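Encoded as structure tokens, the following chain is the form predicted on its own, with no partner shown.
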Amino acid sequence: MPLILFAAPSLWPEYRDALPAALAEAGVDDATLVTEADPAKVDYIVYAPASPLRDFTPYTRTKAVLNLWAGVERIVGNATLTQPLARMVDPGLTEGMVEWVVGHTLRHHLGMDRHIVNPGRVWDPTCPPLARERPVTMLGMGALGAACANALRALHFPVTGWSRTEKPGQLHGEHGLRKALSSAQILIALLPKTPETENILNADRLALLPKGAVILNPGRGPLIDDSALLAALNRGHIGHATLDVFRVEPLPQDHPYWSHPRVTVTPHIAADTRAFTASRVIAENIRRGETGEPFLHLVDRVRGY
């Protein structure tokens, strides 16, 4: 009978009946979920960064840490944690993302803003091009970024995808990033927060964005330089900034993206864990751990994601 230890009770009201009811659906129907438990009988630890748990030194018996989110970064770094440690890849939060990113990404095409707010009720029949003539960049190809970008295509945008590290199909590397900023009109930022990631939007390469192009960043606040987007700006270099992340959340109120007429912030409300979908992912990874089977979405610790 594995123990289950949820350390994140802020969150418990929402799993609590969602994740017995996930276990008892992949065949785990014997599994004791706790708040509280001696850490050397814990078999399974189901994490949520505002967890207080921080050393995992005493958890011997572990067998894996779940993450409820798809994010890494506050975790992955841990001296303590030598358990294997799965991050949340969840249809749930994938639908999300596509949501977000599929819904701005035409509001800037469309030009939507001067409509919706239009106070001197200004006649501007202005048609946008088509969907095919909006060249868009994909910063980011995992398993969000390329449900974005696959969303897109299927609305006729030409998306072009950068990776890190070589993929069939995308740019990477440096010459590649350069090359795919180059002709971005809508550059969406989908990369997880490492070491090589973070500023990876410095002023060099935010001005390599053709002028007036709009930038989304539902990823990683670290990915912007905030003071070069900030400059860029308000040169009229870049158009707009649709922001979801930030370095400190929540935005603090004197933050100059609250008052910037050409920023809109969205509180990381982009892609959210959600208990029903994500529990079933943790059931899951669970029934592998019992069965023998390799856990799904294994963080490499090296590459930090």
Ligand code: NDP
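Each form is matched to the other, and the largest set of C-alpha atoms that superpose within 1.5 Å is called the rigid core. Numbering follows the first chain given and starts at 1. No experiment lies behind these values; they were computed from the predicted model shown. First, how it differs from the form predicted together with the named molecule.
Core-aligned CA deviation for residue 8 between the two forms: 2 Å or greater.
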Second form
Amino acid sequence: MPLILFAAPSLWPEYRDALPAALAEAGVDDATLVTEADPAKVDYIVYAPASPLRDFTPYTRTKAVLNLWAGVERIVGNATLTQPLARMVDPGLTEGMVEWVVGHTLRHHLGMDRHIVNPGRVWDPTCPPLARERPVTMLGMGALGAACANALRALHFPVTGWSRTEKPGQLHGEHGLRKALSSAQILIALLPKTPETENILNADRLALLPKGAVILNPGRGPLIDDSALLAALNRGHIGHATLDVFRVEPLPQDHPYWSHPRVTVTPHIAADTRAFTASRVIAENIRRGETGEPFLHLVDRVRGY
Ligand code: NDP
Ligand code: OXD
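The form predicted on its own done, now the form predicted together with the named molecule:
Next comes the full complex, and the chain you just saw is listed first.
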């Protein structure tokens, strides 16, 4: 049973070792991982959206496309893709995102920059507030947002979660969003990019944040209206923005974010899919496909995530 990997060649050695081991562990013993095959003979496609494959029409017997990324915006609208599409929910990816979010939240909460770069040798003994006094809002309470919210709550940050559907203990809808923004001293965007979430942080919504609020965006660049954010930073309404994702990546050299004194750019490294954990997720889905059980983490093609 051939499964084909469509991903950057640099990923091949990792998956060549990790995926067969995970398949054996899952009890799938007749699968062969390849990087080239007759499309009409391929059973599963393991797919990184940066790969060049765009036309899925020749993959007539393929039972599922297993995305290596959590985000599916590059593939979800592909009309040639008629097979089930599963996205990546990977413990390694989640751990990485929790570390990035907690690290950058603590940087701003504790005001670390003041002490790390202090050319005037200013002895300012002002103590930061406790985490319990620093309201955080998480936009998107899915696999990653919920894990980050739990980690921040364990440090006593009061976290308000906002998502699309109504859930106990969370906000939803426009009214909920306005409420979630109005209390957020630190705002974290962990939403997928869909037509509904594009520019969700526009000028009106940014204006709802308390003065000096900090924004962390490890979700997707288009969640933020860049001009509105730059304007809000320039007038001091937003205190800082730490951005990991952008409309154009790599972020162009002349983009104003690079030189803005209150913007931190990280190069889409908040979280990465790890072959040793992701292979288990892929193998489990292949096992399910072979035994007729429902696939895990299926993307809703209409909803877009
Ligand atoms: P999930 O699909 O598990 O969660 C998405 C969350 O967003 C859900 O809570 C969902 O609401 C909410 N949501 C979606 N649309 C809307 C909307 N219109 N209004 C309000 N809430 C909405 O995704 P993950 O948590 O796994 O990943 C989130 C995103 O993180 C990815 O799509 C990707 O863009 C980004 N990412 C970035 C990485 C990086 O390195 N920077 C690495 C990995 C992912 P509901 O619960 O109601 O469905
Ligand atoms: C992802 C990402 O979506 O790396 O997994 O951004």
